[in-house]
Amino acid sequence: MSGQLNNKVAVITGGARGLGAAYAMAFSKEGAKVCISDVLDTSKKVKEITENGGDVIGLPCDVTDLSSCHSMVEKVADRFGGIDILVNNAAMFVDLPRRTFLDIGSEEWNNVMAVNVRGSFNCSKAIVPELRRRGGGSIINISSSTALKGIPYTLHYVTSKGAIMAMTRALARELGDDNIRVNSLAPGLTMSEAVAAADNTFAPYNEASLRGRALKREQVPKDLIGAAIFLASDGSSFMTGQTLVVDGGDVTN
């Protein structure tokens, strides 16, 4: 198996389902050796990728726990000999109730920040020594176009994704001398299996997205694959600190 990521090793957090699972399959098809990490069971996706000829492992990892991140990274490096790519995809989103910020409790706010922001910080912190040993690499932080539009009723989520964009810029500055690129991918509302299953919650948001987009159709996981592979590959070797918005033209400035 060969492709744009041939002989690369990629870690994808939150990879058991949804967009993370789509990235994992796509990276494998492009020749990468893949670790799917998640608090959820990864066995189904690991089996699917293996049956498609991929070299993949699934590992449990709680991104809010730095020691869990270090343990996961150590196991990946032992299995594959190193790491080249990190996709910080793990996040709380689908299961969050939609409500005014006045009704968001402190515990819920803190939980979202712990997973969506500190999780990316922890995984980056754990993996950078491995990227340095490889002479460089790529970190892809998954943000959201909601941070550029100011979508209401999930203030904690939107705020967390704005923080990811800021983290991306600052981390790119810190890691440039190590030839480690740090970029952000910002999807629009994407009809993953989990989002589609929660149609009662997401239908109004999907309708609003369709009205705002230059490309008048629903966004699906495969719409993000090309951008994710580009950011992971040598094709973006002189690109860092950037946020790449993929949302059908809903955000245009």
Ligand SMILES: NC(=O)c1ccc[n+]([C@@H]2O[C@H](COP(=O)([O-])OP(=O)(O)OC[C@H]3O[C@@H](n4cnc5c(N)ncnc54)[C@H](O)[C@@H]3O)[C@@H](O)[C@H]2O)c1
The other form holds:
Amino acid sequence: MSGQLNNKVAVITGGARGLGAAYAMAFSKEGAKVCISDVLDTSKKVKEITENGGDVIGLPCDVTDLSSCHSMVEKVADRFGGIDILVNNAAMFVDLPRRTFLDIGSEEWNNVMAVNVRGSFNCSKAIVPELRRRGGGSIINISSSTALKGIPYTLHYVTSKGAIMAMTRALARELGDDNIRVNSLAPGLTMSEAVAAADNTFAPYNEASLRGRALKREQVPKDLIGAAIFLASDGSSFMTGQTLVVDGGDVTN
Ligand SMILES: NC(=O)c1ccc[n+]([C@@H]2O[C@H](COP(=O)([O-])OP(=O)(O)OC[C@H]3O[C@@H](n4cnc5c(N)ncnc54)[C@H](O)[C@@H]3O)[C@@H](O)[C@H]2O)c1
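The form predicted in complex with this ligand is what I need now, so please give it after the form predicted on its own.
So here's everything in the complex, that chain up top.
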């Protein structure tokens, strides 16, 4: 099989479903060996990717727990001989109640920050020694266009995705000498499985996104694949610290 990610090994957190699973399938089709990790059962997606001819493992990993991240990284390196790519995709998002910031409690705030911000910090920490052993690599942090648009009623989520953009810039500076690139991908509202299933919650946001976009249609997981492969591959080898917004031209800053 020849592809843009031949001989690469990729770890995708939160890969049991949705956009993470879509990146995993796409990376596998481009020749990468893939690990999907999640707090959810990954076996269904592992089966799908395997049946498609991919070399994939599914591992349990709670990104809020640094030792869980270390254990996952160790298993991937044992199985595939190293790691080249990390997609920090795991996040609390779909199930978060929409409410004003005055009604968000400290515990809910902390939980979102723990998964969405500390999770990316933990996984990057656990994986960087492996990337260094390979002489470089690519970290892709999944942000969101909500952080650029300032979407109301999930202040913790939007703040966490803004933090991801800042983390991306600063970590890129720390890892440049190791030839490790750190970029962020910021999708607009995308019809992942969980978003589509929560139509009551997302319908108004979807309508607003459709109105705001230059390209006036729903965004689907496939729309993110080209950008994700680009950031993972040598095609973006002189690009680091950047946020790539893929949202049909809604964010116009
Ligand atoms: N779908 C969208 O509209 C959209 C837009 C912008 C950004 N994003 C971002 O894209 C990513 C994926 O979104 P999605 O729509 O596929 O949502 P999703 O909820 O289907 O995917 C998130 C995954 O993260 C996993 N996860 C949650 N907590 C975890 C933990 N502690 N440890 C490990 N895994 C954990 C979940 O189990 C789930 O599989 C998220 O980072 C989200 O913020 C999504």
